[in-house]
Structure formats: structure tokens, C-alpha cells
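A single chain, nothing else alongside it, follows as C-alpha cells in the form predicted on its own.
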Amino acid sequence: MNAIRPPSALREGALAFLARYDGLKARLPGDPALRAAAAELFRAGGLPGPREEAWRYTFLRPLVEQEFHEPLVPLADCGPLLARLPAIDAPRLVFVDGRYRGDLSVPPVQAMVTTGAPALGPLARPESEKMVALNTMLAEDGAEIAVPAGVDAGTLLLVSLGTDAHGRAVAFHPRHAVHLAAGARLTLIEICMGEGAYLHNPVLSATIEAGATLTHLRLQDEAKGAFHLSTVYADVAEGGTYDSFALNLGARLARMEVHARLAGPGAAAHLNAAQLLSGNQHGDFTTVVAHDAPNTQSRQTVKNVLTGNARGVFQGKIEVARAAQKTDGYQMNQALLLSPGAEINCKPQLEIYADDVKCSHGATVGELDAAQLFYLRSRGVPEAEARAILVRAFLSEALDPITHEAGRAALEQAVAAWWETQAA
């Protein structure tokens, strides 16, 4: 008799997940129908593995192995975390552990903003992207960010805090959406930190009118036993900008991922990004731009440091329509092997149907250069700081496109302080 196999670990993870949905799902807000056709795409897909392409690079393995539990009512002191924010003056809402917190947030003015339900809006794609199938299925908070036409609802940060305080290792899903009427503009500023181990798993939709502006800044900075999963969605309609930039450096595993759809003439996307790995850590950035209409852009600069074992990936891929005459599509993807036991992957894809189009992508690996190192420590100049100076300078173009004054100094800090580390 052949011996039955057992489930395979990221089945066996899956079922944990769907474990936990079936005693949630009398009590989850939102719609019922949503979360569970949700799981049943979920129950039957599971958790993505490398036998999928866009999954190929990055394997959930330790994330499976990992017991997660449901967040308890977030009573821990928030305070040592608070402190780690940026010095940005500007309204901010704090999610603890994917719950929101009244008492540590100050709302916006200039911008309507709902909490207490997830946003389980119609841009996200359960049925072709299985990490949002597990968000939709149990996402139990969230902040939907309305901006009214014409406005200039100035900076907002969004804030997510994760928390070991009770000694258990906790998974949440925020749900989370942005609209901006025609004309309407908004500086979204997006930080993720934490303590202990954890998965975060959020999902935010954008929706980008015509003539509006989205800059979203988003800085990930989770504890470095952390699971980071996060999606991002951004329709723009005709004349409508996604800026977006996101800084990828805490975490034991992060995969950042993003779909842009440029739905009118003259939409525009630029996805920049740069991801600081050292250790084991492991960083995925994937993008894919759906460029539907004619005369739209898209900018993707990716920059990668590495150093010990720490493995990065990059997929970006721009899709471009038949009707999408006039298109202009750019993407570079750059990493610096900062040590022998450090790996990238890069998968940069032109996937173009219209005749009429420029696009292109590039790519480069490379250690620091070392007719450069000992040209500054001919100059006196110390290793440590020459090592420094190098690595700066190659990441200054990934942050030369944002215009935002505080969030361009925070994410330069938090550049700062992640080398301190590695030189210290």
C-alpha cells in the first residue's frame, strides 16, 4: 500500500490560516459574501509557493513555520515605539497589531477618514493574488482616506505598530484604501515598525481621479524577526500621479508589491524603491504597470544594498496595451554585493502589444568600486566612512526624485541609521 504524504508545510500553513477564518467569521466586519468567496479561493490556492513565477525567488517557508495567534486587545506600552517615528509634523492614524488606536492618532483635517471595518473595496484581486485572498478573508480593521475634489489635504501619516507584548507571536491584516477626487492631492507617508515576531500583512487600494496626485512614501522598518506582506493597488484615472517610493529594510522576510493601472491619457506612474538587506534577511520588491490608455509614463529606479547573507529580489514588469499608443515605460534595477554571501535576483519584463511605444529596462550588479575606495583612503579618508560615502552616493538617485522635504529627511535617517549598524 502506498503510504499517504502528509500536506506540505505551506499546505499545512494555509490550513492554520483557514482554521482561524472559521472561528472568526461570525464576528469579522464587512461583507460576509466577500470574505468568504475570499476563502474559498484561498482553501483552494493556499499560500503561494516557488512553483508559481511571480513567487519563484521568495519561499513562505519560515513564515509556515511560525505559530501566529489572533491579536489580544492591544494593551502594550506603545511609547519606545512612538518615540522611533520620524519628527514629522503632520496628522497621523496608528494602527497597533492591525487595530486601530483612537487615543495615539490625531485625524486629518482636509480628509475624510472612516475606521473600525476594513475597506474591502473592488480594486484588489483575491482570485489571482493569494496574499490578498488571506487579507480579504481576515482583515479585521482598517482606514478608508477620502479626499475631496480640488483639495490639498497636505501630509498624513499611516502608521503600523507590531507588538510582542504578550509573548506571542501575532499575524494581522489591515485593509486599507485611498480615493482622491479629481484634482485633489495627498501626501501619504506610510511607516511600519515593531517588536518581536509577527506578520503584517496589509492591503491598500488607491484610487487616483483625473488630475490628482497620490505621493506615497512608505518606510518598512519592521522588527527583524517580522513577516512583511504587503500590496499595493493604484488606479489612475486621465492626468492622475502615482509618486510613489518605498524603502525596504526591516523584516526576517518582506515582499512589497505593487500594481499601478494607468487607466487615462496621461496618467502617470513612478515606483522607486530601495531595499538595505544585511544578515539573513530576505527582500522582495515586485511591480507590475498596467499601462491602459495612451500617451501614460511609468519611472521604476530600484536600488539594492546587500551585505552578509541577505538575498534581494526584483521583478518589475510593464504591461502595455494595444490601444496604449505613446507609452513611456523606463525601469533600472541596481544592487551593491556588499560581502561574498550576498544574492540578488532580478526579473525585469516588457510584455508590449501597441506598435507605437518606448520602452526599456536595465540592470547591474557590482561591488563598491575599487579604484574609488582607494582614491578617498589616499585622501585620509577612513575605510568605514569611504564604505559609507560609496554607498550614499549610490542611493542618492533612488532618493533624488522626493520632492517631500520631512519625508525624504526620514527615510535619509533611516538610511543613516541602518548603515551605523553595519559599520558599528
Given for the second form:
Amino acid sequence: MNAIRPPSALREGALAFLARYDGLKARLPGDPALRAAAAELFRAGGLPGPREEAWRYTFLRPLVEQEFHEPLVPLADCGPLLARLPAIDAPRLVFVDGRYRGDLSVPPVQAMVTTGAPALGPLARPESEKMVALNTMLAEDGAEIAVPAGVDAGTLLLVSLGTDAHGRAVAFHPRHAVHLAAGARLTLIEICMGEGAYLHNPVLSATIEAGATLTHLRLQDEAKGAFHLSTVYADVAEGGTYDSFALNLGARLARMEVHARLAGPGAAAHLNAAQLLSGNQHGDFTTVVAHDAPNTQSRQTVKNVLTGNARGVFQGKIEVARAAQKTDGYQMNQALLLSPGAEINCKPQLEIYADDVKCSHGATVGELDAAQLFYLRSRGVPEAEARAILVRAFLSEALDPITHEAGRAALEQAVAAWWETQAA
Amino acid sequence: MLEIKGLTAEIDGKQILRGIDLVVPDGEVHAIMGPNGSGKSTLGYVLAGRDGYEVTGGTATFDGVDILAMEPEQRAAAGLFLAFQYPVELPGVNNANFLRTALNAIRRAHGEAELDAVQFLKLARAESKRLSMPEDTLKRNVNVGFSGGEKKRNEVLQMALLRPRIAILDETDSGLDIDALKIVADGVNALRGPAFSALVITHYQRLLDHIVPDRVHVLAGGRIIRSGGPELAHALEAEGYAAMVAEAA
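Having seen the form predicted on its own, can you show the form predicted in complex with its partner chain?
Entire complex below, previous chain first.
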């Protein structure tokens, strides 16, 4: 067994990021004061480590063992990556190695988009989330997306491509913000793909005003050698909805962290997810849902399919403030372990200060059901196909509620492709 | 033709089948009756290839081919079908997709063209209507929320679509009311013909009034202790198993 590793590795990793900040700060766009404040936080706090409750199961040692550099190739060729993008007929904002590429993008008509500088947004908390402090310190670019009141802006793709055009690992920290004015609607399909080794550390804050709905479908399909550490903040006002699904299947180490705050009466958040992990991958889906107003609703269905020596983490915290009476919170985490070496760590946390609420949570861990497998095979279905059917069935509670047809098709396709590589 | 010779099998080291000898020629329907725990369901599972049932001796061939060496899906492709006593629920699997996947897997194994969704649905709707199944049967998840009778009819629907050459029906009559029993029996009788045979496992004479067997076998203690014509089932119904088992011991 390994003893707890000395935190000095993390400290050294943090120093490398600080050195980069010190070298770059004069040329980075945006408000230097905010950046300096984040740098001070990061200098004091460093990278998150296993001694913190929120990072107990995800250790960033592999990240600090990798040396990251500045992405220097301004127009990296990403033709092969673009060809792999799901065919969704919608406007798109494409970021390559963290920088906006107007030549590859098709801006939306119904939403206003600003790029060229980090879109800091009002929600991020660099003082609490260390990866967000890092992002704020080093963010160079991002998209600010605004949908006016009452407008249905349709579908927008937000694409991140990580390339190996630099000949060495690069790190990028894009910073995005979405603002939906009252009654506005948007389906944001976020796709992360890449080649080689890199760190993608994006932060997105979504402000959803009264009666607005943001549907946020996320496909994390980063390169096998990549690190993906993302943080999303979503604030939902009265009667608004943040409806999200995240598919966590790429990268060697990935953490998708989501903070949703139900700030107004009747606000709702759906934080569904599936993690499909194999080999030595580590995947983490961490949520914090704050019910701050009465009659708010949250739903989380998280499915994990783990093979090889993969490790999955789900941490789900539900906080119900004293004022948030009639809160309806539901959280379910289920894992299918397809090999003896696979592991799932599941940590539900409920903090309830109101007295008239309905909150439930549950977790299950199991293997494929032998009786179901035999039933399918006895009907002539070959074993590999029978297993694929049962894995897809296991995911259905998380995938089926996705109403956006093209988005769901793209996610289904990614699931099927993942399974094919497992079976091969 | 199904030929079973001296078949012995065990579960978790416990011997259940103690030497089964049975021949079911093409075109014939044979019934297997017997008390609880006599090995009837085990025989069905062993023939269909379920894990955990270890064959310790004997042979089972279909048209001269050793089926015990085959994977369950190969047995299905060879024309063997087991209607489960307790059909398995598959949450998240749409019944129509399930049926089409199974049918196409078997068609593929036979070198036949697969059916597309339209061709399949036409066929499946006709068959499910014939079995008086509710309209939403094909849209629901496999066996999920089905009543006991609906599950059994769903088994017969699968059989009707897959058109096996030999069907083993494991207590398909249990949990059925008289109307459903008749529908299920009609489903089986519709398949009868020179190229179809069946092994009907049942506790009761009732089903055999509707599916009239060519032969009846009594299974007790893992062996067939008596065989006869359809009249044997009537004798059992009148006298019970105890006397016959005592006589054979």
C-alpha cells in the first residue's frame, strides 16, 4: 500500500502554474485586479488535495506529474477532430486549445456572443473552489452568451478541442458565461474532444432568470491522455430550470463539478449524468445543489459503468436552507461494475435546515444480471450483444429523459462507440 | 429429433437429474409431469444452457448434433426455445426492440436477411393480436409491469416470432386463467406440424386438454419413471403422483 503521498507534489504543481501566471500576467486580457486576487488565493491555497473532504477520492498527483506549457500554435490544424464532431445542425462556438476560433465557428442569430476575453460571470467562487481560482488566474478566453428575455435561442454547440499540435502538453482554462433573461430558452450542447495530453480546466457560469430554461447537454470525450477538470455554476431564479445531462467518458482523469443554486420559488435543476470508464481512467462527478427558496425541485440520476481498473466517484450534496420549505430533492447513484478491478466511490450528503421537505437518495452497486443475460442469449442474442443491450438499459433512466433529439442521438452514439471499443 | 440419453446434472454439487432418457421425434408434442423438485425445470434449463447447471453425464442431441456443447444463443439458432416458468424482466429494454433483436439474431445465424423496423412491426402486431395481448405490449419494457398472464403470453409471442423447431414450455400454464390458457394453447397448436416438436412441462392435466400430447412422461427424483399416451395424464390427475412414485421406487 502507498502511504499518503506528501502534499509537496501538489505544491510543486501549483508553483508551476504560478510561474506561468507571473510570466504571462502583463499580457493576459481582462481585469488584472480580479486576476491578481485569484492568484493570491491560488498562491495561498494551491491545488486541491486529498485532505479536503470534497477531494478525498480524486487525487491530482497524475496532473502534477505532467509538465504543461503555453499553447503556442495559433491556428492548430484540427481537421480530424472536427470530422469526429457529432453531426448536429446548429450554430457553434469552437475553442481550440482554449482559444476561440472564429474561422471554425458559426455564431448564433438569436443569442449574443462575445469572445476574446474570459467571461468571468457573477457566480464563480475562486475563494472556495481551488480549480476555479486557477482558472481565474490563467483564463485567456471564453464565450459570453446572452439570450434576451422571452427569446428561444434554439440550440448552440460549445466545442472545445485540445490538440497535440504543440509537441508537448498544454494547459488551458477557458471561462464561459451564459445569461438567460426572463423566459428565455437555450439548449447548450458542450462537446470536449482532443488528441494527446493536455489540461482542460473550464469554468462556466449560467444565470437563469425567472421562467427561463437552460438545457445543458455535455459530452466529455477528451483525449485518453488528457485531464478534464470542469466547474459549472448555475443559478436558477423563480420558475426557471437548469436541465442538464453530462456524459463523462474521456480523459485519463476527469472531474465534472456542478454547483446549482435554486434561488427562486419553483426553480428546478436536473443534474443527470453517466460515467463510462475503462482501463485506468478516473472519473468524478461532483454536485452541490443548494435549495435556497421554497417549492424548489432537484433531480439527479447518475449512472456509472466501470470496466478494467477504472475508478468512478460520485459526490452529491443537497443543501436545503431554512427558507426552502416544500423542497423536493431526489438523488440516485447506480454503478455497474463489469470487472473485478473496477471501483466506485459514492458519497451522498444531505444538509437540511427546513422542516417540511421531501428529500431522498439512494445508491446501488452491482454486476450485469446473470438471469437477464441468459434470457437474452436463450433468445438467440449473442453474448456481446446481450451485454450491450443490458448496459444501454442500465443507462436508460439517465439518457431517456433527454428530449433534445439530436443531442440525445449524439450522446447515444458516444455510448455505443464507447461500448464497441470495450467489446473489441 | 431431440434425443436425450442418460443425462445427469447437478447444481452446486447437488445432483438433480439422475439419468434422463427421452426421445422427442419431429412433429410430436410430449408432456413432462411430476411433483415439485423432481427436476422438470432443471431439465429445461440444462437443455437451454443456463450457467450453474453442470452436466455430469449423458448426452443430448438435436438432429444428431450435441447441443450441450453449444452456447445458449447457438442452441436458439439451432431451433431450441425455452418458454420460461418465470419470464425475466428487462427494465430499460423496449419489448419490440428486444423481439426484433432476437428475431434478427436468429435470422442472421440462418443466413437470412434481417427485418427492418417496419417489416418487423407488421409481423409482431399481427402475432400479438392473435394472442389477444394489450396494444401497448410492444411499447412497454420487456415483462416490466406485466401481469403473470401477460408475461406467459409474451413468452408465447416470442415463440411465435422465433418459430423454433423444438419448444420447451416450462409451466407456461401456471398463473393463467382459463381464457388465457386457451389463448396460449392455441399459440402452441398453431405451430404444430411435421417440423415442430414440443416438450410441455406442467403440473396439471388442464393444459393438456388444450395441447393434446402424443406422449406423457412422469419425472420423479430426477428420472423418468413412467411414459405413456395422453391417458397417463388423466390417471395422474385422478390418482396423484404419490402412488406412482411409490410403485417406481
